[in-house]
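Listed next as structure tokens is one chain, alone, in the form predicted on its own.
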Amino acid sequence: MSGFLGTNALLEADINLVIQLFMGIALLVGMMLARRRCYRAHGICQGSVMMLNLVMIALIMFPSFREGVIPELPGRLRNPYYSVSTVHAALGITAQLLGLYIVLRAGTNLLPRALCFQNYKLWMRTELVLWWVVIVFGVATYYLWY
């Protein structure tokens, strides 16, 4: 079934592209309820958002990824269609992991003394970037490929 974007994109790959820009939106919504002493809203808001993206990952991207890309690696990395979608898939997973990470530090007791952090402001902003930066090369990856 073909998508609602105008291209040749599949209805998955249209609704992944726009429910991504919305965890982006949400991201930064999140930062400004933070801004505003909203604590409990910004951490509900965040926490969202990663556990969204993890289903996002299992249902649409990594499947798609499985098919399209790894069998082709690394023999095609020379290729637009290629290396741009595994960066995207390289530094999704990064953001992925820290956003968990900075969930568990920030709402649970679950995480070892020696693996906290206090500077919660400075893993949240950087968190907040390299999320958006995955977005531009996710929107990269979908222009390439459709």
Ligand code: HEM
Second form
Amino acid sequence: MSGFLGTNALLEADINLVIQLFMGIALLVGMMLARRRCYRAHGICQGSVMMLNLVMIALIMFPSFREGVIPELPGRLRNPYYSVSTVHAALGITAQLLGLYIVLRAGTNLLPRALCFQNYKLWMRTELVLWWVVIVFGVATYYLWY
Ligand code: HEM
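Having seen the form predicted on its own, please provide the structure of the form predicted together with the ligand.
Shown next: the complete complex, the earlier chain at its head.
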């Protein structure tokens, strides 16, 4: 089924684009909650985005990458259609894993002491910047593909 944004994209790509932008904004709102010391609301906001994004990767982005990009690698990496989406996927996996690690560290007692960072600000700011870099590469992928 075709999408609703007036491009050549399928419905799921348009839904993914809108939800990704919404989640990127939600992370910025979550950062403001932390600045106001509303740590519980901050944790719920950022944790929900991490979980929702896992669903978006599993249902939309990974299947699309497996079918549309992986069969052409590494031969067609000079083509931006494949290189931009591959950089996006590599950074996206990194951002998702880092996010899950931060949620585990900050929101649970499951990690052994040796794996617990203390500098929350540094880790969370790094994650927010990386996440937005991934969104930019995602939007570039959408632009190149559709
Ligand atoms: C923090 C994690 C991630 C963010 C914020 C993110 C964000 C985005 C955005 C904004 C788009 C454009 C909308 C679209 O074309 O559907 C997109 C598309 C895409 N992403 Fe991601 N992404 C992430 C992780 C991943 C991962 C881990 C993979 C691959 C394993 C991946 C593969 C793709 C592919 C193939 C598309 C094009 C989908 C299509 O249009 O059919 N992304 N992503």
